[in-house]
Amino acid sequence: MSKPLGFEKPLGMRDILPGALQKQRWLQHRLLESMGQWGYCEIMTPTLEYYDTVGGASATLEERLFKLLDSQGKTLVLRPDMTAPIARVASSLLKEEPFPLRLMYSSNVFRAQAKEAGRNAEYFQTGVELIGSNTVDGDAEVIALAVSVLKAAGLKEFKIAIGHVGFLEGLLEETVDEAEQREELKGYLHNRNFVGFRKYVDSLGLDNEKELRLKELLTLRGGEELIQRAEAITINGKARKAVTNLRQLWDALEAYQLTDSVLFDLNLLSNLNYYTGILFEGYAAGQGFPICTGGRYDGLMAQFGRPAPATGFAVQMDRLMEAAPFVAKEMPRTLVLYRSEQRTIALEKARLLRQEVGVVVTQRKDEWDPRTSESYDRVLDLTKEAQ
């Protein structure tokens, strides 16, 4: 195996240069500040977790986990998401804390990529988990908070698309008997391949009524008027219960005065299999991928011994950086030049100047060339004052 070149990085990893990092830090601050105003407290978990606990509980596919062995031979993973680690903490270190728990984070997560994928293997996420709330008000809170943080990031045009796992699964169970065929249909929906979905439905040989109900699913995207249409293609069961949940959610979002920022998309499907109810994605104008994703996951906490309902969302910081406006705050820059025997005087002068003007850089005169050095708003040449 050939040795990597000095400038090469592991597959999917990347460097973040000063300008981009400045924007990322600014956005993180804006988001966490907004989340804190809603009563969420920041938490940090280890980069490494045990595979048998967090790795197994995560919804990330096995082949996308980064695994390694510790000195005792136990399998570790680089955390693939933040939800499972926070569930672990909520069930252990915070087990005496009363529900609901409102926790927020801003961390990196890792998911391995195939060589030909050309995508990042390290992501930065900022998000929240609301643990212990099983009401529609909890779902409405995290969606309203998602709207709030996207506005705090400076986005002017965006929409939150809302779906429901129970509606989709219930409708498929009502119309398609074979589990394998239902999974195939879910695959088409997840990939937004609606042409393929229709063709596959045609190939199943369903009766006309069931075929029409499945194809009607693809049109269920819109506002409050969609709820009645969704109810019309369901029977009393899981799907009908989900429609009731969506109607209650819309009423709660109306109370937040947010219905202009949200829409229903009932063929929405996540690749994370721990979602159990409401799920949602946030899209900015001109962006083809969701900036934030979230939803209800009422079964995850039980895997750590403290059963509880929960919901939350994560903002994908890389995608937010592409969509959010940012103008770096320029601080006046002053350069203090000195001869070696003037060092003490120059450093004290720089200390005092920083209290007044902000950014001050010191440099020896014999090491400075104005033709090749970076520019400054002001150059204070102490060597001339000494002459």
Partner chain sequence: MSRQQEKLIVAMPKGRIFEEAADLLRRAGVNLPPEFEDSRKLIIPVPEAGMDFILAKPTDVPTYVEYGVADIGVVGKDVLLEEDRDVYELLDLNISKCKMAVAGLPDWKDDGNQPRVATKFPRIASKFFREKGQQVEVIKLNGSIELAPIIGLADRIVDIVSTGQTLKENGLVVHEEILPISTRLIANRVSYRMKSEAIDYVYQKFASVVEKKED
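Positions refer to the first chain, counted from 1. Here, rigid core means the biggest group of C-alpha atoms that superpose within 1.5 Å across both forms. All values derive from a computational prediction rather than experimental measurement. First, how it differs from the form predicted together with the partner chain.
- A displacement of less than 2 angstroms separates the C-alpha positions of residue 281 between the two forms, with the rigid core held in common.
- Comparing the forms between the two forms, the C-alpha position of residue 33 differs by less than 2 angstroms, with the core used for superposition.
- Core-superposed comparison between the two forms: the CA of residue 22 stays below a 2 Å shift.
Moving on from the form predicted on its own, kindly provide the form predicted together with the partner chain as a structure.
Excluded here are partners and other molecules; the one chain stands alone.
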């Protein structure tokens, strides 16, 4: 291995320069402000966590965790998401706090990247966790909040696709007896391989009616009308319960008046074996990757000793950065140039100017590069006045 060049950074790590950071901070502010208005309180957790606690409980795949050893030889991870650390806090430090807990965050998370050296391994997420709510009102609140924050960020064209793990599992249990085969089918859905899914269904030798129901799953994408189609291909139990759940969710989303921004997509399956009910992804026009992901994860809190239903979502800030317009108010910028003997006058002038709205930079003229004057609305050259 060659020694890195002086300017190099570890793979996937990134510097954020002033212009971009200004936009990111502005977006973070908009998002947190919206979430705060819904009663969510901001929380911070450490960058490093134990592999055995947060690392194991996280939805992130083992091979994408950054691992290191502490001085006692314990394995640590750079937090791969904020959900697991927040579940840890909610089960320990906030153990006595009554449910439902509403927490929000805006933090950097770390995931090792296999492909493309330029892909971020450290990136920023802003999101919420609603812990201790088991009702469809909780699911609807989180989805409505996701819509609300994307709007607050200035996005015009976006959609939230909603799926249901219970529906998928229920339908598979009704049609396929072998657990192993069901896992295989879930794998195809998770990899978005519909061709493989259909071929595998064909290979199972199911009766015709079951085959059709399974293949119908691949077309279940749409609005309210889809709930009936979903109901038609399920018989009872888990899947029917999920359909009822989705119908209630639709009613709740109608109450929020945002059914225009959502669609159902019942073959949606992200984070295998992590989400337990309603799950969703948000997309913005012109962006190739989802901009936010979320859903119900009723199994996580139990891993930290305080079993509780929970739901939440996270916005990927780097993707939002690309999709969102930047409409920050530019403050007028003034440059005050002075000779060293004019310092007192210059600083007093700057102090007065700063009391008005705006940015004032004081600069000794002998260290001044004239090229910077473009970035100022006004240049006040005291050295000329004095002559």
